[in-house]
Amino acid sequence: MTQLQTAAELPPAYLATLNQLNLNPLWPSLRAFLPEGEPTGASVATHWRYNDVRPLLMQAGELTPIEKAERRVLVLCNPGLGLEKLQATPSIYVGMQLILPGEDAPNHRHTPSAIRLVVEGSGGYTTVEGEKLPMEHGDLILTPPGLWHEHGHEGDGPVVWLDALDLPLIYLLEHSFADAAPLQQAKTAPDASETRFTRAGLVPYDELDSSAPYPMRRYPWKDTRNALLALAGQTGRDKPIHLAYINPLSGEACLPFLGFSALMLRPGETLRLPRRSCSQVLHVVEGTGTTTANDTTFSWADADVSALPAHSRVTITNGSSKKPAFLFIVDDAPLHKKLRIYMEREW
């Protein structure tokens, strides 16, 4: 490896002249930006226990009315990146959002892409561009960039969901902003997951050549769970039971930069995941177990969340010998693939 000159080896007057002209020499910093052989990063494997987060989220409901919050969220922050950055990974923002009975979270639209994964409660809903989407445990709901959306609660008890956005990336591009509008007042009616896209492999005939980017905005957990169980019956013990959420018309990822998938672990099963270039966030929909990312091991239970840095060596174990475990995964693989930098590396 070439030994590069350091800034200290350059004359101070030369460096001062460069800085006055808004210039900097590359070579003293080259290895920091382009390390040889292995990438480096500040983010660390981090775990959030829902049993720790939930009481504080409920307290936020007592302390802050929705009118004062707009979105009542506790952000899951990676300590390696700095708590002020509001990032779970360099490109993924994750938060836990609370809405209480009778509340409305105002109608707005924004440039970042977002999803909601329902953690607990019933009676909540999200309206996206006039389509009212009920929120039940484990449901995935898309709020794509630039589409009007709002949240409400017509039931009893708290409703909590996991937010995941590509906010860090859009903010880095200096293109993060939102617009506000009055509530949509949408009527209750079956959404596209119940009418137009009810079976895999079948789409409305008049949409065969459609290029609609977000034709389906709600993915019910009951359907995903049943699909995982059915796949398990036809999958060998040496293969993972892993399903991707996709646009049913194009077969592509649901959103531009973030990918979403559901993983089932058989009773007692241990999986060694591929070592991927993308960062990942794992949410426990159902079950208990452990995850090891490089040299860090977490024990997890229902509704817990883990953030795993890019290029992590990940092993996941179902802690139950009798019941399957189900995980929801957010990653930035679609972004990597669009940039043509996605890779899977040897352990």
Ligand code: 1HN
Given for the second form:
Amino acid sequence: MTQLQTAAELPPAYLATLNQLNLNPLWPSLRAFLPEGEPTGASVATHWRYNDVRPLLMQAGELTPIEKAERRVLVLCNPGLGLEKLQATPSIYVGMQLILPGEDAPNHRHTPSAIRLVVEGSGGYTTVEGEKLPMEHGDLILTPPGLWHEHGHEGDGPVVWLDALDLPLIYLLEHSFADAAPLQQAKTAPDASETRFTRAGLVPYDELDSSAPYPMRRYPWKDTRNALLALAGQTGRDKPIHLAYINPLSGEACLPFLGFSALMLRPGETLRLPRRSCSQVLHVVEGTGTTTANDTTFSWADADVSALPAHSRVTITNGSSKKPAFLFIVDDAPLHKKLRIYMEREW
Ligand code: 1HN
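Would you mind generating the form predicted in complex with the named molecule now that we have the form predicted on its own?
Now the complete complex, all chains and molecules, led by this one.
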């Protein structure tokens, strides 16, 4: 590629006139915005230890009443992108949220899509459009765009979960906003994962040709964990044990932009992930190990979170030679696929 003219090679008066009229020449910036062969990015592989985050989150529980926060969250911010941007990756927001016994996090709906992955505690719930969804360790709860949702806690002790949203992208589109409403105060009843979508391959007959976009809003961890163990029983050691969370009616990703999956590492296993175009966030549901993203290595333990930039070369090792490890992964692959730019590239 030829060397293009720089701004310094243009007369300053010419540039000043352009800028006064809100104009810029493309050619001095073209290679920065469209680099040759490989993309560039400011985000860096970043790791958050739950052992660091937890005490600070508990302190927030003492410092900040829920009424003064609505959502009591510490946001996991990528230092390469600037902490004030609230971005774990350019498209993925991640936070750790605390709710204490008896608290209510008020009802609202918004344009960004969100999920929760429960980290600790028992007795928490999220109500989504009148459906009360229990939150037990490892459960995935969807709060799709535009759907009313509130959180509460009927148990003892703190409840903590990981929030992941496509907020950075929706904010970039200048379309991020919320509406508020009184609490839904839904009654306790079995949710759709316990009544309507209890097994893969079976859906209620009246849903057969339905294109309901979000029919199932809770994916209990006990089902995911059992499914991973069952898959491990018949998967050759050359293949990863990896399950995608999907909409049981359409077979598509659960949410429009973000994708969710669960990965099991056999005892002692080292996995080289495909070098994917999407950015991703890894959360440890259970286990210990190490992750290397390009030239950065992290050790991880229960409930830790890592943000991995797009196009990273990622290797993950289960540090235990006796027990499997379980990771929950959030990525923006569904968006890449919709845009028809998804790639898995050479390592
Ligand atoms: C939100 O609605 C929740 O509902 C959590 O729990 C975190 C971060 C940004 C914007 C909306 C929730 C959020 C959020």
